[in-house]
Amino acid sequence: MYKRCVTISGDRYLYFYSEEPQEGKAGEERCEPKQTEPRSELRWHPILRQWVINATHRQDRTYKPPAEFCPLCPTQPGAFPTEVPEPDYEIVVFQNRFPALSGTAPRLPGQAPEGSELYAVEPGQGECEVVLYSSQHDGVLWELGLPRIRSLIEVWIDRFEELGARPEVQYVLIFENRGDAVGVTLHHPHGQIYALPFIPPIPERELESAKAHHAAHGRCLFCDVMEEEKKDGRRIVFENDHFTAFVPFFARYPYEVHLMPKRHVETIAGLTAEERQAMAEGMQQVVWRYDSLWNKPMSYMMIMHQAPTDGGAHPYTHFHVEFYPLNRTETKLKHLAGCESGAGTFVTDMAPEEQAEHLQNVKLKEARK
């Protein structure tokens, strides 16, 4: 991948990624983020023992503009300027205009918000990036084609390595929110990356479970889960030489799918060239099946789980991608109500085996010509 950096809005960086060098465009491999004060703060939840991000400036972020005023489309001659100051692009990454985390300046005495021994407060250091999959406003992931998805994986790897190398970053969270049901405010095909100054609660709990499982059995927990799924076979949705996609036995969301490499690898950066191609095929198949189930785009959250970048050793981590759709039927949503949101216990309305059967037997929607 070729990578070129430009500055937007005076102080934010933007990266252009392309398969071929961009003619007439000077490029540089890496932009150094400017030293800025964080615009958000971390507040410690002493009961659950986890950080909450307080980012009040996000209240005024862009909300569902009409397609002709999409800020993620390329800037056309004579038209209003968008976030991308050129008439076309392949893949673009830029610093979020309304970040939940920001700022790389070191914390100075007296600059942190006031807290107490019980209510700890820290500056919201970190980074929030937006990843534009395509210049096409109405594109969807599976229709982009395998070469573009493969390139997207290379971009994710580049961002994981660069952001993870920052001293203040302990976890690089790569994710995508898609659809109104998830609360998406911009419908241009895109994902996000949060470079967090702490390990989030769910990955942290995964690490603890994986470490305990390895201590008890001498094996990787995720490898054992995948082996259990393969033995049963009923919940396998897709498989190639290097990746397996399945509805897990313990699925919490309707049509939840986990896409997992067969080889034990800790991060997306550890995948070989063949595995990256296989991952692209797996991601395309999962989303293609979602959108073919009811012949319309399905709302989902896509989250990548991998080892932290805190400098520690995490050999028990097994990189994988989890998809959380919110539609339990074509017209009914799975709302996370009292039992799920208040108690953390999920109630499912359909057996994972039935969910997997629907995804296995779906007639794949025809791609646009």
Contents of the next structure:
There are 2 protein chains.
Amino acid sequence: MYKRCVTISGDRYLYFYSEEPQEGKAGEERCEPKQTEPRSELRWHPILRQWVINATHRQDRTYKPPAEFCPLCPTQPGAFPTEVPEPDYEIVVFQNRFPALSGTAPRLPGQAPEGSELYAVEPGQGECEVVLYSSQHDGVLWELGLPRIRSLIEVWIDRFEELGARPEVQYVLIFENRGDAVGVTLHHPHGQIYALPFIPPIPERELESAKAHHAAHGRCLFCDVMEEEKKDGRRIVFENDHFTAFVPFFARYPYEVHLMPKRHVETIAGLTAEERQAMAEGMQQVVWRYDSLWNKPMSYMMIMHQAPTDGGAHPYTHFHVEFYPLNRTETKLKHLAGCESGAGTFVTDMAPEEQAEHLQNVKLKEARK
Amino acid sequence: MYKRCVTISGDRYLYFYSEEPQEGKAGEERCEPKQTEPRSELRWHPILRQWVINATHRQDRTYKPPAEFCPLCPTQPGAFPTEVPEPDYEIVVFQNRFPALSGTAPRLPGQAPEGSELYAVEPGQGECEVVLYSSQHDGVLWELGLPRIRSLIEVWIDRFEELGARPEVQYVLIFENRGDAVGVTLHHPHGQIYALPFIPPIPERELESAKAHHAAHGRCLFCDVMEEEKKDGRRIVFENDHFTAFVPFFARYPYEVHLMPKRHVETIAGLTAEERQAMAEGMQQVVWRYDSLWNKPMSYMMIMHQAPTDGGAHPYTHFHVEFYPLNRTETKLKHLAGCESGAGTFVTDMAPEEQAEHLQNVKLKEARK
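Please supply the coordinates for the form predicted in complex with another copy of the chain, as a counterpart to the form predicted alone shown previously.
Shown next: the complete complex, the earlier chain at its head.
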């Protein structure tokens, strides 16, 4: 991939990624983020022992503009300016206008933390990026085709490496929110990246589980999960030489799918060229099956899990992608209500084996021309 | 409170609770639950180390019937039968027709668990009850008045004690889901109780935090949180002699409120008569303020946190009620999207101090006659 960096709205960076060199166009190969003061704060939750990001400037962020004013479309000559200041693009990454995390604020030696002992406060430093999958406003991941998904994987790897190398970033969270049910405010096909100054609770829990499993059994927890899924076989939705997609035995969301490399690899950056191609096919298959189930775009969250970038060794992590749809039927949503949100326990309505069967047998819809 | 038990649809119990004795009416003082096989299973999530309740019979449960067919209204003579087989009631508790947990299945000595070592399976034993706050279909908690809320507290205590005494029940989760945004399928005013055969992840995490805090400081974590809130003062929404309601410094949900007894008490059953009255007032105030904010019923989850009923000692727990609304503005919802659901980290849009100010200054709406 080739990349070129420009500055938008005076102080944010935007990268154009492309298959071919972008000769004769203005821009740098790389932009250093302008050192800005974090605009949000982290507050410590002493009961759940986790950071809460309090980003008050986000309350008035752009909320579902009509399609003709989509800020993620390219800027057409003579038309109103969007976030992307050129008339076309392949893949674009830019700093979020309303970032939950931003800037860097290294603590000086001996400087005391803010807040009290019980109520600690830290600056909300880090980075929030938006990843545009296509310039086409109504584009859909699986329809974009394998070469584009393969390119997206290269972009994610590039972002993972660049953001993960920053000293304040301990975890690079690559994710996508899709559909009204997930609360998506902009429908142009895009994902997000949060570069966090801490390891968030769910990846942290995973890490601890993987470590404990390795200590007890001398094996990788995720490799063992795949082995168990393979032995049973009923919940495997798709596989190729290098990746497996399955509804896990322990699924919490309806039609939850985990897409996992068969080889033990800690981060997306560790995948070989062949594995990256296989991952592109796996991602396409999962979303294609979702959208074919009821012949409409499925609302889902997609989250990549991998090793932290905190400088430590994490040999027990195993890179994978988790998909959490929210529809338990074509018309009914799964809500995270009292039992899930209040107690942390998920109640599911459909056997994972049945969910997998639906996804195995679905007739794949045809791509639009 | 007086109570009387009848059997509905052949095998479920239903309790009528009332202020006055219910003389001359059919029923027992207490029903033993019929020993039934659990209809769901618990599956172990080896990566997050938590139980997932897989209750496949719930997929076809009653979904937002029109008001004239509300199954929670009393049964009128000559009309279709609802869940409550009498023409009026004060407070009713009955076994859920579509329980996530049900029955008991004690493991025989030496009996091996089902599933594999990695993928453990247990029967989904326990109890799921529905608590009807009023026979009035469009009733609202704060409008029902203090005596009714006070009675509800007695009913919750009775259920907590009865369910908590069962040997298989380790945690009694008293909660309420309210409003479309939380996915509520029946709008008649009601709450729920899940009697769980395990301590769920969030209360478990709280317990561990409270224990660690006590070990380090020799004090109750929740008492210290209240002390800190009192010292700052800006986030206290309401208080009386025995209870404080505050938007915690570390709020994760918009307008999140914790309602806590000032005295250290482990469970709802430990409250004195005066404290129960004070709690009724606190609950009324919180929901009244919510509904007055935009002059419409607020969608929220209400969850009671207290000591497990697993037979162990839990001196570090401190009973309290947490309210999680979902509206961040009158028209915009907070969605638990990629960062919250996928990573476990909450991003909030409004400072807790500002949220508290809105709730402090709101003009309480008048009750309907």
